[in-house]
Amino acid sequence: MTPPNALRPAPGPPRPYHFPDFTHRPLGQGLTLWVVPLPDRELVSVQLLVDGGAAAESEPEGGIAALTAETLVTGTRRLDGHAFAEATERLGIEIFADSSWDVARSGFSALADRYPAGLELLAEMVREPRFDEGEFDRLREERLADILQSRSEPGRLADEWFLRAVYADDSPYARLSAGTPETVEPLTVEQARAHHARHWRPDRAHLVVAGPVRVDDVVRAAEATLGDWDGTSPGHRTIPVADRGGRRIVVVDRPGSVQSELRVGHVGIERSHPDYFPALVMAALLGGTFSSRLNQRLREELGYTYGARAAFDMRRAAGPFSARAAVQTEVTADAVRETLALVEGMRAAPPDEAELREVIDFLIGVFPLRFETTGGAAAGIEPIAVYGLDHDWWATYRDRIEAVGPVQVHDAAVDLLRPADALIVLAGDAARVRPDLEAADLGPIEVVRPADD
């Protein structure tokens, strides 16, 4: 059999790339103000990062982050819903506001001429938001529909499961950002409000300007709009992360299923972890390229699936890790096997060279690709600004990743890869796959349904 790599063209020398310069500086309250000139570009893109994430809200409003940021984007005190769509189309720019874990986020893109007046809008719907709660009502039930949605869909059920089984009841990772069904419908514009007031606060903000803008420019429109922005946010929860650690398997039942989606994964590590880089390389050469362990295995040579992959989803505290694919129902629990054993396999000896180099160049060849637009030169403000990395993270990137040796994979596998502790989760057909799990011993099977608790 010719090995699959003999096949390809060996990839050439990566294009030099280097991150734009940027300058930063207090605004005042707090607001800390970045600017990337892009002289060569014809857009502005700017983006308002402020501490109001789903690590700022509490528990029994899980959700409210996300919707505050939704809710935003509807108008303000002074222009209806109807009236802001209109501004914003006359400006050509359209005004987005989102959430994650760590941040809360707002922005737009804009002609170079343009962007000040987006500016103004921007800083109008953040300082003096509408909330009208027939608003904030549609988006309430967009959103237990979507949550709804996607326990039909087998990747995201197990997502979902995946998280409420490898976390402690008692931590927030154990759900969604976007929150369940149970947090959410409760929720009212006036939480929206409450929130918004504590955590949309200029303290912990960070305004991020990328485009062919001059830096005396900004900083006077930046003045003008977000000068005088006041007040204090509580920050954020440090939350708790405790692994319900050992091996077992829980079975979302979904009868008639001709595939099983599956997840083997443990709670992984913080995004400040000192081994950041090893565990980086470590997971692409496992499961984050095309030529990756995992897809060779169970893609190439065993034909189970059209693609698998692995990847740690690293945030403030330790997110979870995961290799994940969607296998055929009667070759479950051999995917399984196959997936321990590949994980196991990257701590029982470093890579050789020659599959490192690849990966290494992969990682080094895609690099440039997140920032080509002005979009994505902002965007890699954000975890300077947010995490608070070196300011030299991105110039030396390229260098790190070149850095991480075979030892140090195998160090990083050896350190953060648990296959004996590992959680498998998976949403198929349990009648059909549970009696090859059980004579292959994973470990205890538990089958739930997908609206159990």
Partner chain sequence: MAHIPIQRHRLDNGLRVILSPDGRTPIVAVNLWYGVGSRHEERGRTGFAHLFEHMMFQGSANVAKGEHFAMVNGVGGTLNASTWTDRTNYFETLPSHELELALWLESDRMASLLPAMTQEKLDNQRDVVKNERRSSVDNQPYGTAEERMQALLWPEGHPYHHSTIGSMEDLSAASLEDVSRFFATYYAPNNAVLTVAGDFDPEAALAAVGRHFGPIPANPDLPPSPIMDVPDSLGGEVREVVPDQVELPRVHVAYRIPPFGTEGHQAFDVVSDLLGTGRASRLYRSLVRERQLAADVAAFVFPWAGGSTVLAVWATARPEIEVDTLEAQLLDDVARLATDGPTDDELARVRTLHAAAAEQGLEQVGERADRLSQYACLFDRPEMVNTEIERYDAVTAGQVRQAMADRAGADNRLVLTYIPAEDAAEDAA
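Switching conditions: you have the form predicted on its own, so give me the form predicted together with the partner chain.
What comes next is one chain alone, with no partners or other molecules.
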């Protein structure tokens, strides 16, 4: 007889869960206000999203969006950098501002009774920023120091070179959204002021407030602080995304490295791609979970790495697809071969039902975990606001995941994965990995040095 505890216990009846109800309305001069009331929470999450990310830059000014965002938190006309930091911290909040390709954002999280005062400071910062030249120069130098620093971090080195080698020269996506030393070095506070004046405008902006708030109160607070914020912005440009194409290996030489940071991939797809859901499920099956094919093979069977993953980085235009792992130097060529074989395997045949079921059940089951916090709920609004998704995006999300079958996964792999064309970037010890790579005959090899331009 099997003892009772030998069997996996049966689940209880699931409790229904849906993404929290939210409302949105235009406010003042074109700003869109989104409110997610979560009455039983303690914290309020506030996020201001503007169409002033790196996609809104002009190329010679690469990195200005990120520096503009960072400079914003160094004070207002009324308060210098330190005084502004003190004012926010007296409320128990830290205002952040940053920028990615598709959006520049600023916000904070506050105990419920402090958020109106926090919103006042945020609005003051956005509308009457100080843009002190000394603070800007300091932040630019810190950014340059960070880029310099990144050259000693193998993971960041591999990321940077992967983008550089995968996109054609005319694509801004060939660089990091924060810019390169060449583009950042000449930037001035005047350019930050101009980027702010042009892009931090209400007409394409969204204010998201999630937490124990009443819609009327939020409307009043937002009206009072941002209601007469005015101006219009040109928004983002269209990003060209040509893939250089062709199987190649780029070794970023880092003598003495005990591991190789590996990136294998090519240009992927844009956020609005019709195969968004099949692509999501397919990538999760290949490299999105602990049990995924990549992690099982490279970590749990071969012990080559602490972890391996693969994902599409979907942006307004086609961002990269990549598989990634940090693998022991001695097995570098083998790890590349295994990775390519797994990507090819996705195209060879549909996954079996059980394997697919597990991935789909994960993506569906993990849904409530993603929106547990007020910050999580606010983050759930961001893609709807920024990419103009249907407002029932989260309401239909699980059904659309559930609808992905083995055939769709296979089709997505055939259509969207191009292992024969994949770029292979390795940040590691070139002298030690090169002979094996040559013997494996995986493609032409180019060795570069981290500081090469």
